[in-house]
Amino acid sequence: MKAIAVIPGKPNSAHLVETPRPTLHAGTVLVKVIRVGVDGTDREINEGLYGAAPAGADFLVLGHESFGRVVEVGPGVKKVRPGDYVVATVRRPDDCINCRAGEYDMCIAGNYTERGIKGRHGYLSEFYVEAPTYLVNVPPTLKEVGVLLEPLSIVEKGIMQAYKIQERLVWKPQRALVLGAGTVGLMATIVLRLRGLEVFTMARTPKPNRHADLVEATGARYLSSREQPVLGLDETYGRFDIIFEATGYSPLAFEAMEVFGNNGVLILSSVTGGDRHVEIPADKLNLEMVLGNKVVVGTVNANRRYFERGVVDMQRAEERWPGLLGRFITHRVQGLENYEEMIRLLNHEKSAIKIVVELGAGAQETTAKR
């Protein structure tokens, strides 16, 4: 079968490979891939910045945002049936206390693996085999947008943990700031609006643009950092109870610390490589964090609980804003053979929100919806 792979550590090594179709065993499930979302993680792995091949392999199949349909189940599988639509989680556990408890996104030792990223092949292939415990059922009503579930799970994890942490006090957040209007930032906007918060979502590009249109369709307010910086937002709009940072630009995390309110939570979701340095008002930040009972928490690859919550919120979003999630998918690459077009879009299409590779029937040529 065909797959898109890289040689980890070698820049710009994405290529098409032929690999054996995976073998179904007892307790496993064979899934036909329908579409896969790609993002900055895939771009950075192709740039050679990180990524690790499975043991004994000299390449890594890319793709961690999956959507597919069950073809066959092995003996002993009861919770998943042929014909089911599924999304697979990304991280696989080590043997630490959290991993054994199903909280493998909180691995203590860091010896986990991740499909399409670290030590396990990903989903940019025609088929994959997986244990049902890592498969999340998606109702047919969400089959056109189910590929968005993996990035949504990261948002669900961060926001659910913020509420869990704040069970330590009486906490009724009213106002939220989302930094970044890419896929994760837009998902955070939706989840926070579903929770009833007043939401301000900030990105660089001034209106009009498609990101702003999607933000405002939820009833949130779109702000441009070119017109108004993060510092000072609290003076204009009041201090924020929740800030969700999803820009990929680490200095904004420290600016955000200056504009969130007492008992506030700052959620960081950007994975930032490099060696960028900034000066910060350390004493002031430390004092305000301590006296204001403020919290900073990170969120990254999630366990199935957050995927399941994402399915619920996807359904709620479709009911409240019909068709909105589908507008997140702005570019489609038809077929694995067109991997060079996928890479071109990842590297150069700044207007993209979500790029997906279509593997379904009829994928014959590359198109880009703009």
The other form holds:
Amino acid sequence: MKAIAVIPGKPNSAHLVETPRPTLHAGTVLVKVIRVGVDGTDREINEGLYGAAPAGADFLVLGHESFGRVVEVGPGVKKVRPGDYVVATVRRPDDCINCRAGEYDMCIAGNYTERGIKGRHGYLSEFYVEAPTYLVNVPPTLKEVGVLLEPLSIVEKGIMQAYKIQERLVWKPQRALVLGAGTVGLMATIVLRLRGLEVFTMARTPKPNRHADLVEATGARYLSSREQPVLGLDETYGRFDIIFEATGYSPLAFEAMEVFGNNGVLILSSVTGGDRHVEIPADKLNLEMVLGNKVVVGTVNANRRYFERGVVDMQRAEERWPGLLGRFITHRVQGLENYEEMIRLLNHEKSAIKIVVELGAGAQETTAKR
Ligand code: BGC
Ligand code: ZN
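Please could you give me the other form, the form predicted together with beta-D-glucopyranose (BGC), since above is the form predicted alone?
First the chain shown before, then all remaining chains and molecules of the complex.
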């Protein structure tokens, strides 16, 4: 079968490979891939900055945002059936205390693997085989947007954990600030709106633009950082109970610390591989954190609990704002053969929100209907 692979560590090495179709064993599931989303992590892997091939392999099949359909199940599999739509989780445990407890997104040792990222082939291939415990069922009503579930799971994790941490007090968050209006920032906007908060979502480009339209469709306010910096936002709008940082620009994490309120939670989700230095008002920030019982929490990866919550929120979002999630998918690459187009879009298409690769029959079925 065909797959899109890279040679980890080698810049711009994306290419098409022909690899054997994975074989089904007892207790595993064969999935036909329908579409796969790509993101900044895939771009970094293709730039040679990140990623690792499976042990013994000299290439890594890319792709960690999957959506597919079960073709066949091995003996002993009961949780999923042929015909089911599924999304696979990304991380696979090693054997630290958290991994052994099923909390492998909280791995302490760091020897975990991640499909399409670190030590395991990903989903940008015609088929994959996986154990049902890593497959999350998606109802057919969500088949056009199920590919967004993996990035949504990261958001769900950050927000569910903020609420979990705040069980330590009486917490009724009212106002949220989302920094960034890429896929993750937009998802955070949706999830926070579903939880009933007043949401302000800030990105660089002034209105009008596609991102602003999507933000406003949820009833949130769109702010441009060119027109108004983060510092001072609290004076205009009041302090924020939740801030979700998803810009990829680390200095904003520290600016955000200056505008969140007492008992506030700042959720950081940007994976920043650079080496940026900034000067910060350390005494002031420290004092406010202490006197205000503030929390800063990082979030990356997600286990199946957060994927399952994502399915529920996707259904709620579709009911409340029909068709909105589908508008996140701004670019479709037809077929694995067009990997160069995928890379070009990833590297240069500034207007893109979610870029997906459409595979085979599933893809035609989708395009025909639009
Ligand atoms: C993925 C996560 C993963 C992280 C770091 C992200 O793009 O969504 O699942 O843990 O990259 O490898
Ligand atoms: Zn671990």
